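In the form predicted alone, a lone chain appears below as structure tokens.
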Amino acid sequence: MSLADKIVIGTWPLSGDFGARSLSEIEKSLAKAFDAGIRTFDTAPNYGLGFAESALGMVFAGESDVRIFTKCGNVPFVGKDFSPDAIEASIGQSLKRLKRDSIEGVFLHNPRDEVPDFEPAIERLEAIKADGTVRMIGLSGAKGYDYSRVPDGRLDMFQQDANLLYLKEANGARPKFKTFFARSPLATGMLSGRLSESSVFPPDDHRSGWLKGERLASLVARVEAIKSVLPAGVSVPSAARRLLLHHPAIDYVICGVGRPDHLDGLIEDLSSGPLPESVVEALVSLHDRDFDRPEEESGLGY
């Protein structure tokens, strides 16, 4: 597998949930990824209430050399529903928006306590996989939630946050799941290198409700610690992506893209090679020590 094959373009930032995006920006972003050799895309029905899926359908209709993963369980305009019939209906609606008869895979989307028994949902997903509608089935997990109730080996994929601020899941996904997708490599923008304690998000950006005050200050301090161990010329975003792209326990890295220029650094990373081992060790050590933050900040991390 080439590094380009390991990259999955996340379409949530294109959906409007992080701020409005023009149709021109969306089309240029998806086309630029395709032209760079990236063929895999991740989406969900509730990203922009179906808009992200529709955008992928608009740009890639009839393009067989594209792999698309979507999700089910968070129903636009309705809410969460992981019942077998709702799962099957959701996948059918996604296929219509994506303008496809089948897709690469589907994830249960962040199920928590509303799913007391995973067996009915998994059985329906297995049936949908058996009829060729999807090639792989999996679970996109809520960060930090305990999924020990999910039966081992039944689901092909697990999608979870993994980045320089949160590496707890990357090494523990197997054998319960066969394939690990690292999500949020830039930690919803915290590892973009552009944020400071004075950063303010507009009201239509979902981060405005939680990324502020003490939490923002604590996370900015963690990012400064990361900067302190990087070699000259290596940016925080590049280090964040390269560590995941060359991580032995990570099969795919989902990189959210909201504008065409967001792809520039990612494309450059494809030819940059892995980080020096000493830098990887320093970054992992920082993470494991919680960046030497005071004990009272333990709950303010990513």
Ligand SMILES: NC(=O)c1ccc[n+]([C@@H]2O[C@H](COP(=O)([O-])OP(=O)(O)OC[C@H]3O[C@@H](n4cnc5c(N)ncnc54)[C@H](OP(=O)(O)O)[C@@H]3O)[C@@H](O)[C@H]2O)c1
The other form holds:
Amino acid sequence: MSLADKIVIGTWPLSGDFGARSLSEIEKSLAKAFDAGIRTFDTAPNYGLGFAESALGMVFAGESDVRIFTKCGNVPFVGKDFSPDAIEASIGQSLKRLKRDSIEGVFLHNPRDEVPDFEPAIERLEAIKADGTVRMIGLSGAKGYDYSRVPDGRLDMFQQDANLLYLKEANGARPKFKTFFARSPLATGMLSGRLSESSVFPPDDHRSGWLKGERLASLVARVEAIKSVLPAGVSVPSAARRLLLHHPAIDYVICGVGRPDHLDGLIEDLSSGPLPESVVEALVSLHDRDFDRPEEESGLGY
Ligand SMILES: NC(=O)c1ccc[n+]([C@@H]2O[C@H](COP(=O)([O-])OP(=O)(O)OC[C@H]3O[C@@H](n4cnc5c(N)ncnc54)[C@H](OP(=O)(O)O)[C@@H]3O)[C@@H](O)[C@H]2O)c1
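Structure of the form predicted together with this ligand, please, following the form predicted alone?
Full complex below, order starting with the chain above.
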């Protein structure tokens, strides 16, 4: 498996939820990833209320050499519904938007307490997998939620946050799940290396609602601490991605791309090799010490 095979393009930033994107920008972003040898894409029905799936359908209709993963149980305009019939209907609607008869995989999307028993949902997913509509079934977890109620070995894959600001679950997939997808290597932009305490997101970017004030200031201080342990010439985004790309417990890294230029650093990382071991140790140690932030800031993390 090449390093490009380990990268999954996350399509949430293309959906409009991070601000409007033109069809030409979307087309160029997806084509640039494909031309760089990246074949795997992650999406969901509710990214842009179906828009991200439709965009993938538009760009890759008829292209057999792509692997698409979507989610179910969180339906545009409706909300969460993990009942077996809703799951099946959601997958059917996704296939229509994606213009495909079958896809690589489907994740339950952020189930929490609204799923008292996972058995009915998993049984239906197993039937959908058995008929060939999807090749793999899994769970995309809500950060920090305890999934010990999910039966072992029934779901193929687990998707969860794992990045320099939040490594608590980077080793957490096996043996319950066979394959681990680490998502949001740049912590949804917090590790872009460009943010300062005075950064302001446009109103149509979902981050305007929560990445501000004390939280933003505390996260910027954490990123400054990360910068202080990086060797000259290694940027925060590159370090963030390379740590995950070479992590032994991580099978795939889902990198959010919202514009063609977001792919430049990512493509460069494919030939940059792993970070030096001493840098990895320093980064993990910083994370484990909560970036030496004062105790009153501990709730302001990512
Ligand atoms: N519960 C779930 O199932 C769930 C939750 C979250 C994410 N996901 C999936 O995981 C994917 C990854 O998460 P994410 O989209 O938050 O990804 P991410 O890689 O953590 O962050 C992407 C953001 O980082 C910035 N960025 C991207 N490339 C950059 C670069 N080269 N240099 C500097 N900044 C860069 C962009 O924001 P700027 O606008 O700041 O440039 C971009 O929108 C999603 O797209 C989605 O597919 C799933």
